[in-house]
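Just the one chain here, laid out as structure tokens, in the form predicted on its own.
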Amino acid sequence: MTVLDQNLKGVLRTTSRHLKKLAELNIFTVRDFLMYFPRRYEDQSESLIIELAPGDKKVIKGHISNFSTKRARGMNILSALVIDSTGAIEVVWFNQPYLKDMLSSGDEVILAGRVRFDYGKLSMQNPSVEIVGKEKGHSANIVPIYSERDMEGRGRLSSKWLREKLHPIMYMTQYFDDPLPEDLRQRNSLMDFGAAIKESHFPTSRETLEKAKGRLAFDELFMLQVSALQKKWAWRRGIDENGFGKRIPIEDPIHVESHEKFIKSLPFTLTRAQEKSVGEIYEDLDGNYPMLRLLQGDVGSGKTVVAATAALQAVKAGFQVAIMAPTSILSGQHYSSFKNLLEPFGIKIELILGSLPSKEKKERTARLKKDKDDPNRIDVVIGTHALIQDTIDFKNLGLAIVDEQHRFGVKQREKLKTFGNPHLLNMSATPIPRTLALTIYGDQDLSVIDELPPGRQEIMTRIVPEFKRGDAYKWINEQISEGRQAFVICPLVEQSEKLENVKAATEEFIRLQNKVFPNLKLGLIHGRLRSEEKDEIMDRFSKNEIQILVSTSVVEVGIDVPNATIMMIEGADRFGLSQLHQFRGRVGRGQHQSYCFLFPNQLTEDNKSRLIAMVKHASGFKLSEIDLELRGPGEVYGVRQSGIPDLRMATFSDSRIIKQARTEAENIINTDPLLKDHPRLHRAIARNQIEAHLA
């Protein structure tokens, strides 16, 4: 065991409690502790007590005098005049007994709170304070600030409490083996890595305290790429934990002529994006390893035709194709498409979803086994999580295709990779900046269809105040008099007490539909009705048998009803801008002008921001690089997901050092793919994989 994997407990002077409080953290070795880095710094320079004004909260130096201490009204209270050479200020503790033995006139303090200004002078209340010469680190002109933490009722593991326990220990820094080759370091001058974590805790300078920031970042961005890497580079072999795997070699899969009379079927043109992922996914079809690619799009940019292009391919070589879709309403959607795009060459196309009675499903999954000549054998298959049963198998699957890949967890798609390995093409409709979905999705080739199809209208987007809500519903009631068809998306699916003013849909259709649009027709759906339910519900909606739907965010992806040309969105500062964006993209799909209004429950300044960035931006793209940097990658993108730990010191909107990330990691997997001339590298990324699972 070494120095840095001791035990807190034999190594900390403090009590179990606290030591337990740690352990609710993950942190029980002097390694965890010191891996505990602070969320943020607040720059703690010392002012004169003559510059304070009353609401500043300030950190002054000076010498305490009139030291007292009395009790009234049940408190315990302690009071000084602490004095500078500008002048003095009253200084009152409540409660706080213990600073009795701790303090006495004379002694030097440092101390940092907010000024008051109470019975005509200044003064602070219940500031931090430490002696000058006594304790180190804590209210110097760089302060961290770490998440502190309840102790169950019994005060926080607070940032003063955590850097007084850190100090003694900072010595053990010296100990870390730094993970990264030294003509790395030199090659990207990065501060080394005891020295960063050191300097991470307690900053000597702002200039060095970057650096530090910087060389951390650097590893957790770093380390992810090499992880990601390496498992492109096991995937193209087709090894996995069980060893070397084999890949279905599709021969020959390019059909020229199947693809020109493909194309010359479709009532479009493809533009140059996707005309350039084609190529890409047929460059992977012909290569000598099984594909792995992100094809990703904004709403309508046309993916499902691209994919379509990959199936045919397959088929045509002789294989199979599943395509998995996170909604029962998604797949039929696609199963709609797949059948108009593909049937007309002799694709046989077929749906499996867990709600088909036990007798059809047994009867489609015993057609996928059968051999490729036989008339009944099923060529492209179509469903949800149903096709990742262990009831399901084919008979030569060549390619998987995984709509909305971010909707299901990592151990369901690599569920399909098991059926003989085959090529795997993974599509996202939300957006992602470039270098993030590098990281993200990292172990993947990426292709981005960054372009509209020609002919398709922005979508007019408004906010809505209130007060225009009436006519708003009157000018509604005039489009769907002229054919036209409206959502209306709900934040809830029933009221909800804590959250009053939110509009929940179960309230809001009843209402709608009994004192607003009486004489039209309204359908409900959401997430807690059985799948039957809501495919029949979308199927009365694009036949135009439902005028208006209102929903929850169930409709965010996969309804494609050229009719529908307004989206109205309640309680739209609740939602992020990349959601919002994914329900704006459910209108606009036919030849009428279409909307969006958005009506929010509360305009603070970080909503308005959004709503207006909404107004203001029709690229999915654009808009998700704004909503990564007000909201981070967690909460836009489901992270977790992916299997992406949360960052402890980089940011995903950091795309400078992302970049230079990903250039090391493409060098060291070049040359080295299992790590094996690299050790210390390997180690560290190992216990990274165990500290992402734990958590």
Second form
Amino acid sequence: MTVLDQNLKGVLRTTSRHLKKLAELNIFTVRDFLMYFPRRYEDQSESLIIELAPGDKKVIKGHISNFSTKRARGMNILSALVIDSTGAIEVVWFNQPYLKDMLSSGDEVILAGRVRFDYGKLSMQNPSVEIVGKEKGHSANIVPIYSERDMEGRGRLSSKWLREKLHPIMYMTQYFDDPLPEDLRQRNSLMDFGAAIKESHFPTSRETLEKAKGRLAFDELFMLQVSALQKKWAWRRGIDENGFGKRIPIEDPIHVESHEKFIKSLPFTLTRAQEKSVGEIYEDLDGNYPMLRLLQGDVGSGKTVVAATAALQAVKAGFQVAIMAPTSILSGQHYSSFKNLLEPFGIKIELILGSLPSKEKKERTARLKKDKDDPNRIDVVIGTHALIQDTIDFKNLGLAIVDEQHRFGVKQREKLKTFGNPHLLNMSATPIPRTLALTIYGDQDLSVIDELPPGRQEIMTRIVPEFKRGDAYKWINEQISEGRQAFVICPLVEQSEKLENVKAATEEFIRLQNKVFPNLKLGLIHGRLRSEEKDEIMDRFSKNEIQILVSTSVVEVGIDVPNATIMMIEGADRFGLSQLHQFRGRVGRGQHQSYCFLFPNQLTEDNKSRLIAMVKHASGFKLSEIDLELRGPGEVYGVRQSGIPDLRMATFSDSRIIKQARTEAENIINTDPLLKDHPRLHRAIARNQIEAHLA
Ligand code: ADP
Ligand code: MG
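Return the structure block for the form predicted in complex with adenosine-5'-diphosphate (ADP); the form predicted on its own was the one displayed.
Next comes the full complex, and the chain you just saw is listed first.
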């Protein structure tokens, strides 16, 4: 145990209540505390007293004079005059008697607070105060601001308190071992580790702070990539040792022929991006290691056919295919798509859902174990999480496809590998910039479908202010009288399908049906319905028996209804760009002009720019870049579910550091995959992984 691993209890002078709050932030040891980095920095440049105007929130620096204390109306009042070279301001503190012992006339202080104008004079009431020189506060006027709460909103330790408690243990930063090798550090001109930590808490200048942040950001991105590459290496080594026989020889005549037949059977030609992805997947299928690939493509870019070409090849080579989707609606949709595409080739496709009666589930499960020539065998099975239950096993699974992979946890996806290491194709409609994908999915290869099939119409997107709501309803009425259909998405109340969401959607449904569209047929769908009920509603919607479908945001309205042309989103300001884009992708799938109406609850500068981006941009890639800039990856991709790490210092938009870190990570893993010659790095990574696991 080193100095850094000491429990804070024996180190900090503080109360057990405070220690408990630190613990809620996952801070137990000196190391934890020192590595609790500020979230952001406030540049508190000082103003001159002569510049102050009433109402300003400002920082001033001056000397105290006329310091006095009195009691009046039951209050303890301290007052002083603070003077700088340009003027003086009156300062009053109410009920803070402890300041009396802290301050005295002549002290130089930094005050931060709002400027008032009372009785013809400028003043400040209850400003925060730090004594220059004496105080263990900040310097360079750059004030670190810490995240004061944990994700559940617990905590509540002020930044000021944190800085005060960090100050006396700063000297311990000298005990940090630098996890990076010296030569690597020099190549990338990175600051020493301990120095960077110190600088991050107590910046000495803007330049050195930038260097420190750069160093710490590099570490985070570097370790993520080292872990990812290590994982890939270990996985491949495991396969080398166990032998591996799932190669699908794409060049063989039988495969070439079935491929050509399949392509001819499609009512369209593949886009260039689709062809390229198919090529990359084929190369993997034909390779020595099982595929581990992420196929990214915007909503409607045509991932399904690409997946189907791979499925066809796998079945032709004698293997089975599993396709896993996050919801039963989506699974049902895939079931009908794959049936259309592959049944003509004599391939047997079945659905396995959690809601299936157990007799049928058993029967279908048994059919997964049949030999490839058995007429009862299932070749391609489609389903939800039901596919990774312990009761499921395959005769010979050759390819597993996961749609909307970010909706599954890492462990759930890993589970598919346990069926004898099949080829694994993950699909995602959340476009992520390539550099970011390399970092967070560093163990996977990447294919991107970055163009939409030709002839796709642009969806007209509008932000609708409240006073135009009536007009929008009138418009919807007209569209529906022409035979079209509409979605209404209800605002996000909670991230998961809590009762509140269901309630919000139900209320909206009743209001719309009774008050707004009494002559139309409305339907309601949400995650609390049984999946047969959901399926039935979606079915009626796709037959135009329901004209307006009201839905919570959590339910995947992922069915292809080309006749639906209006997407109306309530509380649009509550959603992230990627999610709004996903919703919008539900319309514009047929030949009719489609519309997306965004109804904000409350327009702030921040969410206005997000909604305007929706109006301006049709490309999911563009939108996801903007989303990342605005909100950061944690919020965009959902830190917890997706396994995307919550970065402390780095940002995923810093592609320069990401690339440097990638190069260095590859260097290290190529020569020393087990990090035997890099023990300090090894330890640091192990520690990160434990932390990620605990978080
Ligand atoms: P996603 O990538 O969102 O899963 P889909 O695979 O569902 O997209 O495809 C969306 C629609 O586009 C489907 O109706 C599909 O038949 C059609 N499609 C796919 N590829 C092409 C293409 N190359 N040309 C025209 N239409 C296509
Ligand atoms: Mg899809």
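Think of the rigid core as the biggest set of C-alphas that the two forms share within 1.5 Å after superposition. Nothing here was measured: the structure is a model prediction, and the numbers come from that model. Positions refer to the first chain, counted from 1.
Trainee: Any chance the CA of residue 373 moves 2 angstroms or more between these two forms, core superposed?
Mentor: Shift at residue 373: below 2 Å after core fit.
Trainee: After superposing the rigid core, is the C-alpha displacement of residue 168 2 Å or more between these two forms?
Mentor: After core superposition, the C-alpha of residue 168 moves 2 Å or more between these two forms.
Trainee: Indicate whether residue 344 shows a C-alpha shift of 2 Å or more between these two forms, with the rigid core used for the fit.
Mentor: No; residue 344 is a residue whose C-alpha shifts by less than 2 Å between these two forms when the cores are overlaid.
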